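Starting off, we have a lone chain in the form predicted on its own, written out as structure tokens.
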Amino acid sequence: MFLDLRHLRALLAIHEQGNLSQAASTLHVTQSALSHQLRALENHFDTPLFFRRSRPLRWTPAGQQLLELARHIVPEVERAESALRSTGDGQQGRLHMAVECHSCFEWLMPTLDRYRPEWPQVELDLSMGFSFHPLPALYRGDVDLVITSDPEADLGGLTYVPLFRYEMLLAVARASPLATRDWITPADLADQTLITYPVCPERLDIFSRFLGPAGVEPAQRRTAELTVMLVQLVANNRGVAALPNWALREYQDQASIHGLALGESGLWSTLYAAVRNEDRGKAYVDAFIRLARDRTAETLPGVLPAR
């Protein structure tokens, strides 16, 4: 293919400047070099591009056709180049998130509200990571960041950036006999209905790190989609539920529920932002992580800085 971008840029410069001398100066080439480019075009297509004796310069039909092509192509290429430069320096990109933590929306949505105006060129999207496995989706490139408390060490190519530490507490009705305890053992839940979010048990800390190692199963398990519904079921003495300390404390003053430590030392977890290794240093990714850390430190009671 003979025609290339430098030819189109030359035609636009000639049109905008009105003569070859000014166009050559704009393009940072000599007038002789610019004339040579035009002659090469005309020779290749065997047709003139200008009526050379006209003043001001006037295009032939062939020249007009190439000029229209240049008007369409060059701005598109320049926009693409600008976008690629912005992507390369981390100012523009895509940040599609998946969340494995139902109660995280209480701090995540205000964080995104502050993030959007600061990073308007970042394409944001948010999905619940409960109907699919988000970490393999992150590895494949379907999403770009996952909020999780359950890193998968055997899934390579991912970096888990700690956001903060929090304690899981057992929410019980104030009228429950368990409410008088200082802390809860796994055996205490053997005759209880455990209310959880609709997530596989192995992805819940209450099962994987508390009940499972002790070989204990609750008497029953039921699920609730929303934190407020889960809390109301507990308040009505329909079961017990494990919730992050910050989420539980929001409801303790409004409902007849009480929070108890899981085990004498408590059950502490770390919440992570998982990203692909190659995205870790991108400015817009780092900015979101910093903002999430700052936002949770300001607003969530009982959380600790991540180790």
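To complete the pair, please output the form predicted in complex with the DNA; the form predicted on its own was given just before.
Keep in mind that what follows is only the chain, not its partners or any molecules around it.
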């Protein structure tokens, strides 16, 4: 490949200015340099780009062809360059997020709505991680931030920033016999139907931190993708479900459900934002984390500041 962006920009300048001399000065080179450049191009492709010894300048078909190419390519490259430049100073970037915790959707959306107008240059995306494991994806660079309650085996190069603490509650129908209890033991669930989000048990706190250690399995399991569906099923006494306290609180009034502590002292979790070490310190990343932590602790009922 002989052709160079320098050549294309030169052609563009020549077309805009109408002659070599002026084009050269807008490009901040001498007329001689331009002349050499063109000669080299023409020699290389063995075809003239202009009709020589003729003024005003006239382009050959080959020249027009190259000019057309320049018109396509140069602006595209310039756009990419300026985008990259502002990536460097942290004003712009990509913030593709994934949530491991499904009910996080509920508080994340309002946070995103506040973030977006303040950082309009940031390319936002949010995925639920149904079909991939968020943390490896973060490591690979497919996503840039993961909301998780499980600072898992360090893949290396990841930073976990605590956002806030919340309590996992067991949602039961008010009609359920369990509803009268103050708190629940793992054994209480041995004859219950447990309704969860459709992910593997290891990624659900109620399994990994409550039932698992006690060696208990629920009588049945079924899944629901959306929190509303899950709440509906519980209200109809079709089963019980573990929900963060803030999520449960939203539905408590409308549906006849009740929240019970898991264990005597309750099952508390901390939610983290995981980012790659390299991204820590980028203005738009830190701004998001700060917003998520502070705003959420203020506005979500029932959550406590992290630590």
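Treat the numbers as computed from the prediction; the structure is a model and nothing was measured. C-alpha atoms forming the largest set that superposes within 1.5 Å between two forms make up the rigid core. Residue numbers count along the first chain shown, from 1.
G263: CA moves less than 2 Å between the two forms after rigid-core fitting. In the core-superposed comparison between the two forms, A292 has its Cα shifted by less than 2 Å. With a cut-off of 2 Å and the rigid core superposed, P75 has a Cα displacement that reaches or exceeds the cut-off between the two forms.
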